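Next up: a single chain in structure tokens, the form predicted alone.
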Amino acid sequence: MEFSTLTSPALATLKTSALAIGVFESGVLSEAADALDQASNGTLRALIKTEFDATPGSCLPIHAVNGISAGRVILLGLGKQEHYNAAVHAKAQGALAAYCVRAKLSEAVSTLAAIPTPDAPLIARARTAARQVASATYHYDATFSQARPAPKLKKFILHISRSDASAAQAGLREGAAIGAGMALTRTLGDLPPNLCTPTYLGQTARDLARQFKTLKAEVLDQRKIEALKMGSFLSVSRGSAEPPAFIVLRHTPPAAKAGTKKAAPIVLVGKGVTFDSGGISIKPGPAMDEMKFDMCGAASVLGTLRAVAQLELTREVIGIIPACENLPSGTANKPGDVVTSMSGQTIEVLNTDAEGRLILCDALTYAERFKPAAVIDIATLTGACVIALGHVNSGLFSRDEGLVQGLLAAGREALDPAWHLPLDEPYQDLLKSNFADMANIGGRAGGAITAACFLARFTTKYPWAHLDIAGTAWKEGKEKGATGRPVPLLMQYLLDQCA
């Protein structure tokens, strides 16, 4: 995909397949729409009055308008002018991209980024435009017998004033990288679990390291994992014939390689259960196929590191992924088993379907060696978080106020929101065990919170936050598939840290 800007003021003479303009409700035209209406001697305004209500996300293509050189003018609804904001802008850009894909267009010019919003600067609006195009052109055909036609949209242009071109180009560059990272995350999530195994995730990390010079990948096999005494992680993997993989993908910016003084790294830890049957505590059959998405935390780490490397961020970022399957067998964890984590703490396994925390706790202990500025784990951890927050917000848990505010702000700007949930000490009492230092579940009440409380016991040596993405990492039903979240949130946070 080619993203670029255009600063020529002569919109009416611009030759392109599609020229998109914004229209507010009650017939209020954006500056670009008004210019084209004048060039068409009022044709657009007359059509808008009778055929277009301009509700947010609405889209009306008009072909061969007199006085306008573009093949078609696309009216994009922006809602009430006084309510126009970054979310409406994103919805309109998404509607444009979706139309271009349906119409099999190869290029489009959008004027929307030039319309100010009170909650997003131009660079953010351009970033959003690129992300929306990348999302609309995402294409999965890895497991079809015949390749499905890919979207033809290859060129997307923002029409902008000359003075704003530099900011718009920076936003497009960032959005393109984030979009590519989201596409990788979605592809890994969408792949079937017989293909996307722990070994496959490890190979993906190695492939990224070959593609980007700032990345270095290390994939530890079972023998090396055993040497690290990751007993909790290995207890989950032992039920499967697929070997586990412990993946470390490290982005080192050029300045850090040159030996200059650098900030402590930011570490991202992603849950990589490539299929979760629940183990001996087996899940119900309906929708169990969706448990291939239980590695979306790992996928989001790989997608984020891809975007980080493409942008060559100036901050060191390290991705850690414990990857395995959770299956029932004669060697699988049993309810009542006691396992010993890398930290030395013992865990009574009361439910083998609460396995994500068992692999993450050892990865969180491993993260200590990097002396990180912050550690953020990302996991499709609990159905309880879906009940609490639905499919809109990811759950955010942390006792570090600076980290909380940074992630919440990043989520708002990236339109990839999270909601801060409590980690109050009394919840820890629910994890008491008569036979180990802790149990791996705390009962039905506050399930997302007690899961985070469990992880908190392994994160006392650095600032830490946990993102529960069980409700946001994939969609169900007819639109079943990975979403690529929370790559936008994570990338915005990292961009903010580099600013």
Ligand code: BES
Second form
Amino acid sequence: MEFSTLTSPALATLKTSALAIGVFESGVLSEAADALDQASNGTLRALIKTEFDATPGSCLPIHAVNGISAGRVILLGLGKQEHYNAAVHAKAQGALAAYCVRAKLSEAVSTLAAIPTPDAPLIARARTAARQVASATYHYDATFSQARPAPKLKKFILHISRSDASAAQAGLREGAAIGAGMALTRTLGDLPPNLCTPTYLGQTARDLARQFKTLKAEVLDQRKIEALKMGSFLSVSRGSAEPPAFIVLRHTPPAAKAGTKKAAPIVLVGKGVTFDSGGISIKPGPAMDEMKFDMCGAASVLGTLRAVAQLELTREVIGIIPACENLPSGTANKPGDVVTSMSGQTIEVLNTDAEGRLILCDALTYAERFKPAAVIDIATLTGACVIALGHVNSGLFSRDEGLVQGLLAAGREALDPAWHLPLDEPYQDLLKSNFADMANIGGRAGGAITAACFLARFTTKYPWAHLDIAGTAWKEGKEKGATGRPVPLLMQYLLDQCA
Ligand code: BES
Ligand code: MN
Ligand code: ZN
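What's the form predicted in complex with the ligand like, now that we've got the form predicted alone?
What follows is the whole complex; the chain from before opens it.
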């Protein structure tokens, strides 16, 4: 995909197959729409009055308008002018991108980014535009016998005033990288669990390191994981014939300027359960296939590092992924088993389906060696989080006020929101075990919180935040598929840390 800007003022004589303009409700035209209406001698305004209600997300192509050179003018509804904001802008750009794909267009020009929003500067709107195009052109093709036609859209152009061009270009560059990162995250999520194994995730990290010179990949095998004494992680992976992988993918920024002190790295830890059957505490059959998405935390770490590397961010960022399957077998964890984590703390496995925390705890201990400025883990950790927040917000847990505010703000700006949930001490009581330092479950009440409390016990050496993405990482039903979240949130946070 090629993203670019265009600053020529002459919209009416622009030669393109599709020129998109914004229209508010009650016939209020954006500046670009007004200019085109004048060139068409009022044809557009008359058409809008009778044919277009301009609700947010609505889209109406009009072919061959008199006085306008573009092959078609695409009306995009922006809702009420007084309510117009970054979210409506994103919806309209999304509708445009979806239309372009449906109509098999190879190129489109959008005038939307130029319309001001109270809650987002131009650079953010350009980022959003590129991201929406990247999302609409996502294409899953790995496991069909016959190739499916790929989207034709190859060129996306923002029409913008000359003084705004450089901000728009910066936004497009960032949005394109975030979009490519999300596409990787979605592909890994969508791939079936017999293909997307721990080994496959490791290979993906290696491939990224080959593609981007700032990235270095290290994939630890079973023997090395044993040498690190990751007894909790290994207790889960032991139930499957598929070998585990412990992946470390490191972005080292291009030489920092002389005299500037190197900042401590930001570490991202992603849950990489490539299939979660529940183990001996086996899950019910319906929708169990969706547990192939239980590696979406890992996939979001790989997607984010891809974007970080493409943008050559100036902060060191390290991705850590414990990857394995959770299956029942003669060697699987049994309820009542006590395992010893890398930290030395012992854990009574009361439910083998609470395996995410069992693999993450050892990765969180491993993270200590990097003396990180912050550690953020990302995990499809609990069904309880889906009950609490639905599919809109990811759950955010942290006792570090800076991380909480930084991640919430990043989520808002990137339209990839998170909601802060509590992590108070009293919840820790629910993890009491009669036979080990802690149990791996705390009962049904506050399930997302007790899972986070469990992880907190392994994160005392650095500022830490936990994102539970069980409700946001994928969609169910007819549109089943990975969403690429929370790559936008993470990238916005990292961009903010580099600013
Ligand atoms: N991967 C699941 C969490 C999950 C379930 C995400 C459904 C999205 C949809 C996790 O490993 C799990 O099974 N958690 C259990 C924990 C329980 C046993 C304490 C859960 O949420 O039921
Ligand atoms: Mn589970
Ligand atoms: Zn799981």
